[in-house]
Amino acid sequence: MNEKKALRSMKRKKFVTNSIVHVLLSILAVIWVFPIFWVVLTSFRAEKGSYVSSFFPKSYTLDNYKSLFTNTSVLNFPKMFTNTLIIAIFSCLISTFFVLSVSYCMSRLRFKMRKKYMNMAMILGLFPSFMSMVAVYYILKSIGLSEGAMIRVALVLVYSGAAGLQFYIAKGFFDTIPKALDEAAYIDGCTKWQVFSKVTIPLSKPIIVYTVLTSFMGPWVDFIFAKVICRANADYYTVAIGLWRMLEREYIDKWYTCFAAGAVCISIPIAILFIFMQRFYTDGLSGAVKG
């Protein structure tokens, strides 16, 4: 009888800390959505200006998506879009390689010097990236990457130029995929670039989606470096400083429904390449040696 009550005590216990857990969670996940609701409905806004009365449109339109690819008088956004997406499709491909190459090496090889890199990448890391963008314009600029379309190079060359340095979270993962598969491969007459590229790969798919997911978003979002090295050429702005510029005073009352609409046009790439490579997040190494 007490072994019953105890039990209905320990499910009663249990029903109201997963029920307290779940409010939580829900006022949390309101919270999180709230503003992007609020951006989507701004964006639908057909009244124009940046302050308005009441919470919800008192009218909806499509006009500020159609203004924002149609009207590149002043700010052309289609431009900036396209600057951008090259830019961080670049970037990407070579962070991605980079990362994961410098990751494979620190785990796997031992080399003079590899200690002290690690502690040297450790300390540089604690510095943000933009303490050093005046040196590195002007070094963009001595060998004439600041003008003109060189401007995209410079901003590939800058973006992925570090990326590198960033290879604490890849090389923990190769850290867990056994050392016997790399031998064995080693016995059966692999190189050590067959091997990266033919078993420790293939068994890494859910480092190599965060490690492109996060070299996609740098270059996608970021506004410090774009608009040190781009500076006044709007030719070769990105959409980060495209929407800065619709928010400036003689700009803001016009374009600030188009503001909204441009950021919920940004986050479709973002969420297009999640949705495409989130089948990629499974256990790469389900049926690999355990060691």
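Positions refer to the first chain, counted from 1. By rigid core we mean the largest C-alpha set that fits within 1.5 Å across both forms. Remember, it's a predicted structure, so these values are computed and weren't measured experimentally. First, how it differs from the form predicted in complex with its partner chain.
- In the core-superposed comparison between these two forms, I272 has its Cα shifted by less than 2 Å.
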Second form
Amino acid sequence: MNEKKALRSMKRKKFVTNSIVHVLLSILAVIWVFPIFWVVLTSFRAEKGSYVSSFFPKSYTLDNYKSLFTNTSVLNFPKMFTNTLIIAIFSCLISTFFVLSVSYCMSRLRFKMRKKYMNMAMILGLFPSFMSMVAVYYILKSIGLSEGAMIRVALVLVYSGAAGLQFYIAKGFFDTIPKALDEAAYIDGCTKWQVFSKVTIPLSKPIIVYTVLTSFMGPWVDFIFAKVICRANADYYTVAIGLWRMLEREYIDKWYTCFAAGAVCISIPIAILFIFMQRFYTDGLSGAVKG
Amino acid sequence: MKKKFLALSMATVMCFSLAGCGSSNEKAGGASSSDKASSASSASSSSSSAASTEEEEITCKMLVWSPSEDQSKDYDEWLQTQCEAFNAEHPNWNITFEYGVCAEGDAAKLITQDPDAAADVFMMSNDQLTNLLPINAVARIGGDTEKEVKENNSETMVSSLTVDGALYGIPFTSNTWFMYYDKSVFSEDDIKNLDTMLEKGVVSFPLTNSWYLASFYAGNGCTFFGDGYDASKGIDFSGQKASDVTEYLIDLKDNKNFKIDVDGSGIAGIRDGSIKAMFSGSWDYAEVKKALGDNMGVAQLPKYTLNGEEKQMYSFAGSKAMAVSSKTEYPQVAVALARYLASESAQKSHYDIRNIIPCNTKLLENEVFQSDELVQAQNNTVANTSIIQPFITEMGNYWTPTDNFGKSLRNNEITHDNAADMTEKWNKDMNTSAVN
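Would you generate the structure of this protein in the form predicted in complex with its partner chain, following the form predicted on its own above?
Complete assembly follows, chain above in first position.
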């Protein structure tokens, strides 16, 4: 009898704590998803203007997306989108290669300045990158990259240039790969490059996914450098500048809902890349070393 | 210990090297800019008079900045058309045009970043001079061009671009705000007084925006830098004359027929009919027209009743102008181009294509403009119910404290009890530089 009671009260206790936890979690989830949900709703809103009196749109439409991609004479969103995509692809390739190579060197090779270099990278990394934007602009200008089509090159350089300093996470990951694997490969006659490309890289898919994603996202979310470098050259604007301009006084009333549509569109390439890369997350080290 | 010392020394070295970079850049830029500026301005004043008589052969590139609408196909590529016409008018000049996008209000931001890369000819709103003059980025307009500008523009337009007797741009439109209202709700007599309007329908006003808020205070004797140019006089929002207005605004905000216009709620209210009158500028004309149709009325600012006396509201008026960079290699070409882009015919086509209200007085006598309600409203506002928006450097301290004051009003932080104190504190903030 007593036992039954105790069991029941335990059950009840468990139920109560579980309910509290679930309520708390759902509140947090709502808070977190709300802004995103709202942007998506706004992108389908049929009423114009930036001010609304109700949370849910009164009527829905696809026109915002249509005009975003067809009404290109004042704010050319497709062009900005292509610019950003090109820049993102190139800076993603370059900086992924850089980050992995540097991490590999820092993790596996021993040389004189190694520790000092790592300290230096750490300290440099502590400074906000936009601190150097004026200097970066003048350097790019002095080598002739601040005008015309070279702006794209300049932006690729800016976004991938700091890659050599961002090796800490990848290096930490490489450190966890057993050295025994490398040694076995050396005994079989591998060169350092072959060890890197044939042993280390296939074993570090999760960190490659992480590096690719972060470096691909950089150009989509950066505003400061794009603004400083593009200045008045509207043909080379990236989406960040374009979206910002849609919210300026002279455009906001007409472009507000298109802005939301644009924000949704930006998430598409990043989401595609993520879904494609996601399956590599699970792989990694499984079954590399036995015993 | 050794490691720490090394890290620290590296950090300091880096800091110094970076700091060194910054200042040397600035110095170099600053020095060369002032040199070139003086030479460019002297050249421009002498050459613009020469241009009309005999032109030497010049082949050059001209970089022109304008808002993107002026270059867009939707608006018949106004800028490109005008520039080509200019080229055709000067057979001895062989000009290749390049275009960049820069809205009138962003000119200073882009140019201060790198004055050497500024466009030869750009459009600016007159308040941009605040930041452009200290770095000598704008060339002075002299000679025939100056004479022409003074002949063809109202005194307000000319003085909005004049600093210490020197003219720095060629105006092509005025820039201010006025009142849109619903004719079916308010009669011609109603719109003369804000308080009468509030009895008949809902009025919305951007109380939290410093560009608008000053209008009430300016109506009751508060002044900006004396007549707008004397920095030593400061902004005078002190004492009874200002606190009375604050008291009025507290009541206004609590009026059930009054709504604060914020984040576009005004135009949204006009659309759904919940708001019958709002205050804005020509940029909202098309949308208001679409919402109200034939019932749309546009008018200069009303008066308001303060302690039984009628006071006139005064908006800030400014101008938008064609300006010439002091760094341009061919000042005579650049000045002539700026003059052409702000000429009578260019203003006319700017109006036809983009509804940009002209400011050329000869052009405004034209019947088309005499019968256009928007043009009339804007020009009446500039002539009767506006003060020139001051653009001396000290004006920079006005905006943020005033925005905050408007927000405090909205949030009921300012009440009848503390109105006088809060107004006094605000007055002090406006006259203190945030930087020093």
